[in-house]
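A single chain, nothing else alongside it, follows as structure tokens in the form predicted alone.
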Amino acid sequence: MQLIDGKKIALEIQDEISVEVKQIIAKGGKQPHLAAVLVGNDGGSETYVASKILTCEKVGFKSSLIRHNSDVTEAQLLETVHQLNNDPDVDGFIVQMPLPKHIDEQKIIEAIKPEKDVDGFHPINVGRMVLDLPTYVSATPYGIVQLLAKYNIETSGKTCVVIGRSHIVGSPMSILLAKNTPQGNCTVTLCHSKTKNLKSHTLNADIIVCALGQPEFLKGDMVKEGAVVIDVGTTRVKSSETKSGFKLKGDVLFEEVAPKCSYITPVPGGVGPMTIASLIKNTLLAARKEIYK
């Protein structure tokens, strides 16, 4: 069993993209600028962000926190993102998902402009990705497939299950997947809440991407041996071994499935120093100007 280390990924790809910045300043371009909206005081999305924002620093971006209280309204919701969108400076923007009840999630994505999507979860730019096209892909996916290339993980051919549907990660996944890409081309199955016998696929599976958000779903009868898995849960739970008073948990009871995988990713340290990696790729892409000249 390998572990599949997306600390030290993420910190090569940050160093790589530190250079290029380096190198955009000296030749008197301009500093990537990426944003974030934040709405409210989740815990997790509190610590999201935070990090988000030292990364900018560590490869030389400039970045921006643009904070409301969770009793902000839709439209001076809106209001923040039309400004960020007709702001020069700002390359790339994210609002920090969950938002509160009354704002209407899928209202505030498709406001955003596309060409400053560094999320990549406006509908253009899924459909962007769906049709090959050059797009900013969902940052965790990213993440994700980054990892299977670093490790030269083997993947055409191959059958795969990913547990759980969201728009954000379980349903691009399964394209990304399934793609004729050098990490693609497998035989992918969707697998969610109605999926009858799920063990019954999961058993079948050589990759098996769990990301429902249900700490320590897959057990260990769960995966044949030699499976690849890649844990993208990270649900806070309650500790008293903590100072902070929770940990992170992931999809994936790690001390059974562990032992049986030819490769595994932890949580913390797996899939979640990726996506933010990726998101900092996107907005490098973002400053290019590449993918909407």
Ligand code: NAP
Second form
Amino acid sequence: MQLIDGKKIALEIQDEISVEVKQIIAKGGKQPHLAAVLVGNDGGSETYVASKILTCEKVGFKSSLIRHNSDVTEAQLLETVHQLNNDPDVDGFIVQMPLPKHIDEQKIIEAIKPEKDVDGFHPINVGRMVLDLPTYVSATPYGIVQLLAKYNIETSGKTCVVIGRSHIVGSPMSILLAKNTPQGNCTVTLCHSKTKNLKSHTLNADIIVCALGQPEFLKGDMVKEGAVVIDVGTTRVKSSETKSGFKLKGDVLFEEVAPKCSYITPVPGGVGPMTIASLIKNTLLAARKEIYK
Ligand code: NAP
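Give me the form predicted together with this ligand now, not the form predicted alone.
To see the whole picture, the full complex is given below, headed by that same chain.
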């Protein structure tokens, strides 16, 4: 079994990006700028946004954080999006999800200019991804594709099961793995909460991507020998063992599944760091105007 070290690969990507940023600035170009909008003070969202800002600093990007209280109105949040859309210094920005219930997330996503939508959530960017057009691929599936590439994991002709069909992870992941690309050409089955006898699908899979948000859902007896298992799950569970009072749990029961795998991602240190590295990569694409020329 080989552990897929997402932390190491993400650091390598950051190093490559920081070299490029230095070159851009040396040639008199503008420092790439990522802005993040954070609504309320949910612990998970605070942590994710703080990591994104820290990574910006590490690679030499400019970053801005725009905070709103959880009682911000939809109109006020749309105004912030509008300002960022029209700020020539901001290359790309994200609105950290989830948003409070009184705000229509889809309306906010659709208000972001596709050129600045470095999360790749806007319908235009999702559509471009489906149609093989240049786009910002949403960060988590993009990160997983890069991990498969870095570890030279063969995907062509493989049987793949994706568990979870969310718009940000499972659905785009299933599309990317089925594409006629070096990290595609899988025969993909997309499973969800209505799937019957899920184990019969996972037992047949060469590659399993677990993105359902149910800690330790995938057990050893659900996986065949030699499978590649990608664990996207990050659920914060209470823990007396950590200073913060919680720890992150993946969707895979690691102790049982890992011994059967050819490759597996750990949680933490697998997919998570790659999500941030991919967001930064998308921001560099935005700064270079590579997608929307
Ligand atoms: P989500 O929007 O809640 O979607 C969960 C999906 O899992 C749904 O499609 C749901 O099916 C399916 N599901 C739930 N229970 C199931 C079951 N028992 N059997 C089969 N399918 C089941 O979740 P998400 O946003 O995709 O996130 C999934 C996990 O990944 C979460 O733990 C999240 O924190 C984590 N995540 C991690 C990163 C990272 O960077 N590491 C990034 C994004 C998300 P239905 O559609 O039928 O309801």
